[in-house]
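The form predicted on its own is given below as one chain in structure tokens.
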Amino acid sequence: MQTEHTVLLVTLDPSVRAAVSAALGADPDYRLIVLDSPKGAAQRLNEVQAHLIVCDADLIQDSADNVLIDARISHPHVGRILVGAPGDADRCADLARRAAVYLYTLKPVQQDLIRLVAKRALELSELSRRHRVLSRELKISMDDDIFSEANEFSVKGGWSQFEKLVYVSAKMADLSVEAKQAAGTELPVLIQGETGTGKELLARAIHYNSNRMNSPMHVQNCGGVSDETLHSELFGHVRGAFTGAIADRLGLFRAADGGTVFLDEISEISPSFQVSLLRFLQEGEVKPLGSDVLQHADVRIIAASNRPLRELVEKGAFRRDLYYRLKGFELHIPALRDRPEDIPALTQFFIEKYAGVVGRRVVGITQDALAKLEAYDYPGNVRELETEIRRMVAIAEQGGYIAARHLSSVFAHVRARSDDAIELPADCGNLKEMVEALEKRVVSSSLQRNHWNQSRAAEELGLSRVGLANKIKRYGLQDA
């Protein structure tokens, strides 16, 4: 990662150029990057990510249209310092506050004072950015029009997306990896996690990135559906198969023939059609209601249950051979308290899904806001999420921020959390046993915050890089 910061010196004078070159071409701080022209300059202002001009008076031909001039509205990150000839002084000063530089000074240029200048003017430009931004997020800019420039609203965010699956957290990382995986083979998911997780938007990711893409996909829920109508909705029927069937039913499994059918709440079959269901995935047997006659479908069966299978197998709820034949490839999506890091990005997700749908421009979210939003459990998971952004979105002002205020009344008692604090389990045990998790949450957290650079870990945690090293063998720590 780069950390110097980047000088562009425009000068035609020796004397300033070994002068600057002394004072931070020799410091790993700073790249130094010298140039002869300001039209040189202003063009490596759009190629480098520059953190300060030193200007040469000199070459500046017009006071009110100059590099500096333009670089404090296209680039108003960058410092801007001056340097000027000892009898042009009056110019000089009116060059700088024209162009609302940081300071200006004569030559003969020290190289004390360059270097003090230069960090000075990087200082204060980096206090101006954090400004800009704490203006933006609080709502105070003086002019309320900042954003009327922007003619749709966009939120960007550094997530990653499987399909329609947004995620910055390494669990769902992993997750998409063994989905992709799974996408690449023709055996049988099964997707399990709590109501609201997103096991359908996995299943149809799954779908759309195997070689059944361009075959249909089609969507059965199980919950709370008789064994008839389930046999009807799945196998299909023949006209006059029972009491209402006026006509023949194809059913999804041959309506779906080289494509996919993803069954949804499979925990909640009968132990009868649980037969059924076994003997089409053996032998992609299709029979429908009232009729003798035997069809085959080629589909491939993704399954997704709230309820952990392998518990109800045990209970013998479910069959063990049916549980053995669905999980070809077994997915767990965790909930969404258990992934706090994906909050913010879904929060930003969502806010773009929703202007754009009601026609708002919503500039963001404030921080007190995503706060109190970050900090609730989420009995209903990225759902109750979804919900919650598509409730403040519609009734948010045009044109301006989410606050604290339209939440709903769920979050009214909600604290946010401290980035600080570590919360330990109920369970933890004897005191031995409640150092040891709060010494493994720690270590966890500084490797996670380093993105397990080990040696700045262990300089933060005031451990050697050996002892560091016996904490993660130790904790069974590993990098997501």
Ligand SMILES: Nc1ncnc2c1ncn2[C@@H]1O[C@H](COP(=O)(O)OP(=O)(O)OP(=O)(O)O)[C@@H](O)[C@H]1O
Contents of the next structure:
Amino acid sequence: MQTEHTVLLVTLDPSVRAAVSAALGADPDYRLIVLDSPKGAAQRLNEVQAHLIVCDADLIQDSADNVLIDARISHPHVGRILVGAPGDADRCADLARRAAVYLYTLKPVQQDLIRLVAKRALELSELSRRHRVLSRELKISMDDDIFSEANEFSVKGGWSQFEKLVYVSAKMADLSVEAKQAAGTELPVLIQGETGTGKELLARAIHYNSNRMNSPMHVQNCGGVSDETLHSELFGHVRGAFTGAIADRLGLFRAADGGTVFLDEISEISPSFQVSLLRFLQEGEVKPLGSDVLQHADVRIIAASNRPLRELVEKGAFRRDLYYRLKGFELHIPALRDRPEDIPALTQFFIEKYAGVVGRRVVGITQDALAKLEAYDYPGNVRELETEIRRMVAIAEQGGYIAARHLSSVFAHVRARSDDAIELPADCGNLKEMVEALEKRVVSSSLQRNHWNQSRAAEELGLSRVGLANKIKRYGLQDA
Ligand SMILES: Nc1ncnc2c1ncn2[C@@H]1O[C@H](COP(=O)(O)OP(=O)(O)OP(=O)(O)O)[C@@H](O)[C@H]1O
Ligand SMILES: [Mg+2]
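Pass me the form predicted in complex with the named molecule as well; I've looked at the form predicted on its own already.
Full assembly next; the chain just shown is listed first.
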């Protein structure tokens, strides 16, 4: 946690300067920056991460000078204090009201009061920052995974966990080590993997293991979003920048200042937005739509894609320089079918999770049901397994086992792996007949595994689609 707080003091009055310096200047918790004009202060606000601004009302002649009003909109989490001359009390009260300052005080400035008020104003801005982080986090978890709270489970099974990621496989263990290393750096991270493999979960795990854990992680899905929307979501906009822009918008990059922005489906951004993002990654500066003021944002980018970016780069569909920028660390989450040893652990984990949620006591899962779950190829990866278990838990009998009869229809054709072991026909016949019998078994089992998706089965078998169709016809195979 950062302990030093940056205070901007805007005054030309030596007595105010002396009092505030005496109150805060010697305290190592504060870094005092003294400025002689509201304009200078407005500029400084964009350059440093300030926590408090103390402004002398004498320097505010008109609304253009009122840095406190501007700060209220552009830097809502910076505490604001106004100092005024006693003869000017009415105007000060009015200024204070318009800028919603934490406090206004009249000269001569009391050191004790400044010290106390500075402390309270900082506490308030910290509380409002935490409130922002939590509301945002809550909203995300409510949208994405309403049961995430149920993860307060006791780990009974022999599985490992990296934050909310559950695994036993060596592949996932290696990946977690790499992800922890990535978390310890400030480099951008690119997470690739098929849909439902846990890319967002991994991004959160990285954020919560990084130095940025006390600041927010904001999520932006880049798929199916127009450039203009994406620009205003990420970089912000000023009022009137486009039809419907009725108020200033901060943008996620600045809202997540000090934290992380997770850009999902990064492969989908347009060539022109690729340029904007590259510029941001290079300069760390954002220019809201409709504004020509550059502002600084200190965020770490974690991007995810379920389309292989390298291939898109080779095809010229994604900028190579942006790809290299994004992949400070490149993490690949393997598909669930490539780490079947995770299936029993995940199954157990999800049973506990959803049994807790729906208040149902489930004793466990039968061997044959688990064997079927293990043999399936999960095009939807962990999400698909999770949905299946959630459904099964809901329909299982109270106090009973989850059994094969609770499985949904996609599992009907799945044959447990042990059934797949191909035996030679007993009445052997000649070599040609044996080979054909074997071929029929191999082709049929591949078709079942792929739910009769002939393109996928053909690919798996190394056949052309026509070649596969011929074999289906020859052996009279049918979808059961
Ligand atoms: N290893 C895991 N342990 C526990 N839950 C997991 C794991 N992997 C994925 N999940 C769960 O699977 C679901 C999908 O995960 P997530 O949204 O992170 O996937 P994704 O790769 O971002 O998917 P998409 O590409 O479709 O956006 C979530 O409900 C998540 O909690
Ligand atoms: Mg996702």
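Numbering follows the first chain given and starts at 1. Given the structure is predicted, the values throughout are model-derived calculations rather than measurements. Just so we're on the same page, rigid core means the largest C-alpha set that superposes within 1.5 Å between forms.
For residue 86, the Cα coordinates differ by 2 angstroms or more between the two forms after the core has been superposed. Once the cores line up, the CA of residue 312 ends up less than 2 angstroms apart between the two forms. Superposition of the core reveals a Cα shift of 2 Å or more for residue 120 between the two forms.
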